[in-house]
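Only one chain is given next, in structure tokens, and it is the form predicted alone.
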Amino acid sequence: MNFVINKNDISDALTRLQGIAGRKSSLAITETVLIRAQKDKVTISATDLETGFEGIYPAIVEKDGMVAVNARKFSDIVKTFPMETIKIKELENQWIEISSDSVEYHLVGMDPEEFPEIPKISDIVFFKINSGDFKRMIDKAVIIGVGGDEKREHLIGVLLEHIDENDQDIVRMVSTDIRRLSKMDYIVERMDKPAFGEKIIIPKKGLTEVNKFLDPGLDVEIGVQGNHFIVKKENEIIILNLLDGDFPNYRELLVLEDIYDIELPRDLFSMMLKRMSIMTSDEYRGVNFHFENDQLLVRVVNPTIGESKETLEIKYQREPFDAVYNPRYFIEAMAFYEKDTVLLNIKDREKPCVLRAENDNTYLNIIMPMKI
């Protein structure tokens, strides 16, 4: 194998799938990438056997070959290499020399026919999504983390679902850890043929790795082949493994009535709760909402720190409750809604809290509150 690279066609995606090759498995072949030199073209592969990574980046390929090398110390070399162009050449004994005029590297590789195989792509339906619009809503699933050890599906995944509603193709996201659930809607263009069946669930792990991938201002394409989830740019493709199991239903949760809306200014709802939130800690997370008059006290009581309390100006007329809240999950939502006012539909303490933005239902997050 012997070919010449413009390091700029390449370092960007050698960093970004850090993360895939970076993650440790029982196979030390997963902590390198797969570099296969043919015809003009350098492909570049890796895998952590669940999330798998392919790109295709211009060459002069003088001679066409295959080696696997270490991940992270090949992105190393390329990030900081001091010329534009590097020469990749395989030696004995699956050694690279990585060199131009004035540097030169000899790296150790391993046997490249171990390299776990990625699936082949074919007569895949795709659909288009905006980067941007598919980036925003992957942020908005994975700010529910997975916690711990936790294995269930519906837990370490994101429902995936194809909706057709009023005459709209509506690709919907729904995350959850059962203390809280986001929904986000996308609505895409007409679909002659579904991309994908009505559910699936993908990784959250591995949905993070694709967000590494997203470019703003660019489409890219979604499809569904066997039990892989695919998301296809120009030149990069990355493959992810999709999970069995049963999404919970919550379609029920989505029934809203408006009576019970609360409306809050966002901003200030949201320092209100980042200023309480100094006194919480892991034993005391919970803030209480107390709604009356049109006001709202939020309080917090910390045998271990201390107190606070505060108060808004809102509409409310409906009789005096009090529930009990973590204020992380609503600080996190309103991280990602641009309207002024947000909604709180809350019919009691013990029914979850519906928070929303003011006349836009395509992204929700069901809260559910605490028992103290």
Second form
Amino acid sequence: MNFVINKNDISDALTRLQGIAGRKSSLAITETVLIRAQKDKVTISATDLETGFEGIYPAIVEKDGMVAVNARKFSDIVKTFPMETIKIKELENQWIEISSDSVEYHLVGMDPEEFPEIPKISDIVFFKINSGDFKRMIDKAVIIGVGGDEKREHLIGVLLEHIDENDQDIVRMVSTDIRRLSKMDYIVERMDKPAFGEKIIIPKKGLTEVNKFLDPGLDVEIGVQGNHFIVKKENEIIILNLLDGDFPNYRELLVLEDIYDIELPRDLFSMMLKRMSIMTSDEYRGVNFHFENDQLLVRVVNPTIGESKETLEIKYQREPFDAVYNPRYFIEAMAFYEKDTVLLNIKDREKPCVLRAENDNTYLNIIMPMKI
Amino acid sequence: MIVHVDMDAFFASVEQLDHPEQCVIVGGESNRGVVCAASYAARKYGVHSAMPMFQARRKCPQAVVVRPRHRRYAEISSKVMELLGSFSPLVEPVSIDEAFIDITGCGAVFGTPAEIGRRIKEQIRGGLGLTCSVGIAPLKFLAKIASDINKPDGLTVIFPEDVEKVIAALPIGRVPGVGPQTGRQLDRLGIRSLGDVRRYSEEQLMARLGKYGRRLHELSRGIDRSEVRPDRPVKSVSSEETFAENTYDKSVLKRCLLKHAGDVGRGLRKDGVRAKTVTVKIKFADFTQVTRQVRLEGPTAASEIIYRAAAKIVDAFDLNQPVRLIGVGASDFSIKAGPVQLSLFPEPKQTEINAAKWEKADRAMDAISEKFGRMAVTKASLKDD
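Could you drop in the structure for the form predicted in complex with the partner chain? We only have the form predicted alone so far.
Once more the chain from above appears, this time first in line as the rest of the complex follows.
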């Protein structure tokens, strides 16, 4: 194998795939990238056995071939390489030479035959989604972690649904750690043929990796083949193993009665909760919300740190009532709303409350209270 | 001034009171255990605590060996602490047989420090029939060192004007916190006494000893920031046992853990705390010792949860030699009654439900034991113990 490649063509991709191949793993070959030179192209592959990546880049190939090199070292070498063009050549015994006129590296490689197979994508139905929109959906989904050590599918994965509603095709993502749940709807152009079945569960970890490859402004295509979720760019493709399992029935949580809505100024509410969370700790996360007579009083009484309280003028004329919440869940969700006002639908101190934008149910955050 | 009271051979002395024979050794009756305490009469024959029992018996064959009765010791201990409390409200129990008392400002009522020391000794002897050694010094660490100077039944006062002299001559190995390893390190620096420490700067000491370097630097200059803290909270609860015979058998180890997890759980419930970390201590036939810790999913006071965590540690442990002692401890206590996060879906973590149920069952058992005695209700697998 022997080729010349442009540094800028691969530098970004190598940085972005570090989440897949750049970590220590019990299987050494997954810490490498597979480099395959053929005709006028070089294919770079990476996998952690759950998330696979493949990118094709132009190159001047003198001799076809295939090598596997340490992903982190190769990326660092390329990133800091002093020249625009890089010569890459296979030597004996799986050594790889990376050089220009003035620089020369010899890097130990591994047997490329050991590299795990990445599924081949055949002719499947893809549908287009705007990268920026898709990225925002993923951001909203993965801010909700996996909920401790539990390994159940609906905690480590995000539900992706295709919904046909009012003559509209909706792509919906639902993410939960069982203490809270987010639902994001994205209305797409009418599909001729659905790109994926009704429901699939995609690992949060894999989606975080997908996110790194999304460039705003460009469209990407997504689809499902067998047991894989596929995100395709012009020259790059990411393949995630789907999770096999059930997702709890969340739909009844989406039924809201408007009379329980409370309008809140987004920034003020968010800042207030940030100040409150100074007084929370791992052992004592709760903040008390007290609604009464056009006022919201929030209060923390943490026996090991101290106390704080703050009031906010709101519109509220129902019966006074108290509920306790983890403020972090609100702060994280609030950052994704764009309008100045959010609606907090809150009915009962033991029932979940719901955050949403005014006249817009496409992004809902459902948050479970704490019990004293 | 600070007083350090150290009961003389406490367990053995209590047993001596209850068994007025000559020599008393407290410990397991089998030859396999270690001496938990020895009366001064037995010590004259060379018996000391932590000595293997068979050796102790050989040295002092006429001694009476009694099993430790912690309840009895705790009872006497609380009487001692109560008595000390009549001298000053600032009493810090360090362990069952040791306490610090801050007598600053008590002079007008009780007299000079030496007089206070004498009175404490008289009252403990008169009221309880026990002797103690008392050390009095302007600094806490010196008070502890002083109580050790004329043991047993001693009384040593280090006056403020003598502090300088005492520090200069104090062998470094006697300074609290200096163990064999630190001792060797300091020896290499030519430090033999606490006074020698003054030749080094704080930075030099910290570079070698870390945080302890700063403390040592301060101690050598007569600064001891530690105060007498009457409300020093309990930080861990533990219980352990030496086997009659060394064992490889994990089922024996776990059965023993079951019993001691019960004791630890009871201790936690009694103190009204919940622990988040469980520690297992294993001592092998060659007396080497290892500890392994596991963090629990949530704080607990349930014996069963403590047992399960401990048993898991034992299951995962590779025994390459037989075990002579095993113990279990719980630490990292959590504050009580913080709010609990509810779940959106009716699928609460099974473990949490179980923990709450076990704790409830344990509390019921505690109540029964309280009323009808320890063996009124117990685990079926422990009924022969």
